[in-house]
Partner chain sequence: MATSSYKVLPGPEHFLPPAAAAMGIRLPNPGEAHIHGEIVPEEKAMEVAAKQFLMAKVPTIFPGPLVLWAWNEKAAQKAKAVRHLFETIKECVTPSQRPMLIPMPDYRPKYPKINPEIEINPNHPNLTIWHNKIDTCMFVGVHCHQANLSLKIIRGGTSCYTIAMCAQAGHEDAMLSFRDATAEKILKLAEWIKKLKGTVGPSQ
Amino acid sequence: MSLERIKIAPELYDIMPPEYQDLVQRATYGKESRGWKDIGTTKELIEEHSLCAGCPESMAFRYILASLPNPEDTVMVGSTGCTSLVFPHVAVHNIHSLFGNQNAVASGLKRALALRFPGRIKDVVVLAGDGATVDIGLDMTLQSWFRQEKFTTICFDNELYANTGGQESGLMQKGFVAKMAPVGKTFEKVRLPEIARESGCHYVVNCTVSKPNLVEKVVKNAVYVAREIGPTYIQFYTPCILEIGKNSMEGLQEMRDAEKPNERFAYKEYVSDAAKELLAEIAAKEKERKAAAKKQLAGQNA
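For the form predicted together with the partner chain, pop in the coordinates of just this one chain.
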């Protein structure tokens, strides 16, 4: 699969906005080794975004899009929130679902795609905020895991409802005071990664998006495991710098502070035995592919 799939009508090529011209000429579709290093080389990986300047969600978005192993056959399902302002700029099929319904929509979609395109790999990836995943959509989130639906759920955890001005979310820290939650949170941050493991997710990771190579690895693993085995869940800390009173340049440091040992976003993963086996197989194949490529390159240079 590659750029061959879709072409602009030649007679109307010149009037298409530059993003679409770039998409058909230089998108990374079909490139086996696509990853975060491709960011900045094509407009497809979100040249401009519509979030607040410096918002870590924008970094996370770019890393995730660059890391999808099969973008032309991937459908992302989003929900209302700051993320939904970015989806219109995304060159991957996506559905904007009613707030909280994202995992129910993704369940039906994944099953329909399997029936409609038998034998073809079709990945489904949910991407929603913490309010959508853990509060209003918790029922749909959990039920999809119980049912072992084969898709990946990614939660952008900014620990509050950012898009509506800062209300309390289940993933907010205890005691935190937000603009529209002046009393302060009275109970602990919900332990969704643990709940995900107990609910049947085969690959669960909790981390920040401070390191693009780590995000790439985690996203790829989650998609591969969901494709073959069952539900997977990633919780990324994408702090809302606007709500916690940080400047545009301070998002990265905020994430680095939050991922220190014993902090709430210290790297944490749960992998089922079946997933471990699959990931080991994939890693071995990748090693072989790289060795072959190296050998070929050496042959060319000799």
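Having looked at the form predicted together with the partner chain, could you now put up the form predicted on its own?
Since only the chain itself is given, any partners or molecules it might have are not part of what comes next.
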């Protein structure tokens, strides 16, 4: 989806829904400096969703969409789960894969886009839950990393199967008891960020979505690195407040508690040498761009 594709023919403008008119007029497509601060001030790429009130995934979705550096040329691949209920509301191209094969679909898609649009940036971002990523889809997740496929994988870690009643997942905490896991988890949480690093990912982050500026930074870094170098992986803690017995307003505090020092979602980041070099170049160019914009603004006000 691009600015050119979403334009409305003048003859049809007055009969188009006001939401679509607003999207064309005020969306952040093409805005080089787009980010989470655009939420609430310009047209969002997601406005409504069918997730539960207070769901951390809804926060994460908004921050991620606001942080995509190139949404008009981005395709998202989502697996069955709570997130698949949101994708129909998203103004970014997306594909709904089968449960667990999202990285296989993304691999073919990324290669096809490279052939179909040579010389044009086309980003692919996978978004799936912990069951699709580490349990049923682990083989296809790992194989895409082994092959050095150039796309970003984002896992919404609920630490259980939130969409189907609260079954145990590989990312559930040891000893946790859920509605559909009454005995409690008998083994430790799978260390997927470490596995991602050992499997060839060039940028790996483990954190919560309590801080929108941090989400923006890691999403942009992951997309940039995947675009130029190879696979990247982000694991966001997005607790299902219903399944862990919290009230709708307690999701944010739950994430803050989980990100304290020595807790399981304390911020962890791995960056390969090649990725460090690339991100340093991008940071330097961004600094030059801001300096030039500031100079231009000062000249206009003089």
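For the two forms, the rigid core is made up of the largest set of C-alpha atoms that agree within 1.5 Å on superposition. This one's a predicted model, so the numbers in the text were calculated from it and none came from an experiment. Residue numbers count along the first chain shown, from 1.
Asks: Would Glu19 count as moving between the two forms, using a Cα shift of 2 angstroms or more after superposing the core as the test?
Replies: Yes: Glu19 shifts by at least 2 Å between the two forms.
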